[in-house]
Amino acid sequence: MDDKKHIQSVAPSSRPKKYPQNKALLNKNNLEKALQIKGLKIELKESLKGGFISQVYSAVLDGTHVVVKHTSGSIPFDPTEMYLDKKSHDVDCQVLRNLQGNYKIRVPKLLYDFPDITTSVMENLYYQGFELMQNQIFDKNFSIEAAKSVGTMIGNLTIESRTWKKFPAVQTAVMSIYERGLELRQSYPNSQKEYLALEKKYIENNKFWSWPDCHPKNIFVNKKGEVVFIDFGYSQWGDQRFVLPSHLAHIVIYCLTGYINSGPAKEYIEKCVSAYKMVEPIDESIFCQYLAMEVFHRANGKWIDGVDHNEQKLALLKFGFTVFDDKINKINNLLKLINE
């Protein structure tokens, strides 16, 4: 008997792609030089921390205290991931002078933007007495002082982001669901109605701009409860209505991990949802099954920190699958599941 006379040859799954080759990112010292030549006086301090494709300084500059970022680009290290091009940075610039002076939305002021070298000089929000959120919540500091504020400008930036002019992204909402799916697909690998049902709304509403990075690390808050947004690079044409599930799904991800009690949770939350239904009505279904493939996404603690062992690792499995399985759909029986 022939063995292999049914035996399909393996061949890798997707072939290898030809990606612009992404300098390293720029050393401290390289990079405060590059910025000396462009004319600035400025002299780059210790590290702050970044994104995984960006490395940001604090700075002085003139004698004010500003911050450096500095962006390059990722290359894929399996087929399940996407280019993240350095081109981001044109992207995050965009988006900072469309709200430069935006009342309603606050974000850094933008000083300079150098495109050539991935780089841009912002004010340092830190000297002004404002924290990441993120810092918070590891801290078992978080407060909810912020979330009526939070929800507010999130609906504004829904609405404000319409008026814009489309400009180019580094990534489609195609790329985005895609990416952002993919642990919801395996979760239902032989049907994945419940993805599909979900791409097709994300991709077919892709008329407006969406910012799913919407999450505790690009968001400042001070005692006071007042917000700065950061970080808009992978912003795309898409689906609006994933932004503010896409945020208060990493609230409840730290609070199944243990960063956050259920009550506070539960009370931004409800805040957040009410103040943002003041500027925006809500689609409590998707808004529910969005949520939930977030949490899906982060499950494993791929691109966050925090999530470590496998008790949180069921407990958001468990959760993702409670939404879908049970067809969760209005937000108050979302959040009896933290409860639980």
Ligand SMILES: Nc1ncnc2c1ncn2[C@@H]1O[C@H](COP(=O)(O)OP(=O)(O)O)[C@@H](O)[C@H]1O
Contents of the next structure:
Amino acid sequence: MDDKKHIQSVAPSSRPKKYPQNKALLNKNNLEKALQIKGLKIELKESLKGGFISQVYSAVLDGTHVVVKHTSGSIPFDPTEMYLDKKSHDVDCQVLRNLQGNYKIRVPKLLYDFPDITTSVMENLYYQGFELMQNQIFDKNFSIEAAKSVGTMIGNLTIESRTWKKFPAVQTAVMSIYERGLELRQSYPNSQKEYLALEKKYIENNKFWSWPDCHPKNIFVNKKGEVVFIDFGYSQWGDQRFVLPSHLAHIVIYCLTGYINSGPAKEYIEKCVSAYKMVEPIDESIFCQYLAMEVFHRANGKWIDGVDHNEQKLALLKFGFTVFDDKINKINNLLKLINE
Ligand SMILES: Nc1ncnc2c1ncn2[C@@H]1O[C@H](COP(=O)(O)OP(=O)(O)O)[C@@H](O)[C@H]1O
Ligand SMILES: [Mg+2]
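Can you swap the form predicted on its own for the form predicted together with this ligand?
Let us now look at the entire complex, which starts with that chain.
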């Protein structure tokens, strides 16, 4: 066979795009120095999260425990990836500012914002008795205590954000659905009608603000069931109806992969949904499709911990295919798919 004639190279055939340069992340010492030059009496302690697009350190500022979040961006490493702009820092801080002091929606207190070094200083939630929902899940210690608060807070966030003045986001609705819907497209490669229908909905409903990163790694909870949301850098103007199902998709994912038992998982989802419904109606059909799309998105473990083995991946794929193939459009029926 003449390979050159029948096979097209996977290397991009167009000229590589010229992306704006993202400065490399400052290392711990330089970041501490940069903050001291700004006039802060601050000492950086251990890293809470290190990655190639952001670093978060616990720190002590004037004797108080705080966190320092320093953001960079990234150039796509393959054509299915997005360009991530370090200006996500500005989006994150804008949302935090919009919500400071809001008694219905709790976010960390923003103490300082330094846009020139894309760095913010916030209250340290670990010292306020909070822990990450993600850690509870991995410790097999997931508590359904927070379900009602999470549902109510997502509902309130949905409504409150409709009053916000539009600010620039780094992710558009098109980018977001393109990224999160990729695995759904690949699951129905011939017509892609399942994806195209959702893409249309996500893009057309872009009048309001949407936060698709409402996953357990961005939610702090405490023993009293109180909740704090963090990490809004990649929020955008898109379909708000995606926020709740994208959160609950992660409860389904961690149930099907063996971290949460199906009893508590179902109870959490039911409580969260009914709390949200007290604030904002739910279109159950779109809810089921968005949730299954997110399960497909994570089925190979993309940007998520804990999805490692073939049994886990197959369970997630089976769930996604069942929702779309059987046209499941009621939350009650969706919950039947996570029976033991
Ligand atoms: N206000 C905070 N208090 C305590 N820990 C925090 C706070 N903000 C972030 N963190 C820690 O840093 C991690 C990453 O922060 P996040 O804002 O989600 O950044 P990223 O965009 O890199 O996901 C969180 O999962 C949490 O462990
Ligand atoms: Mg995060």
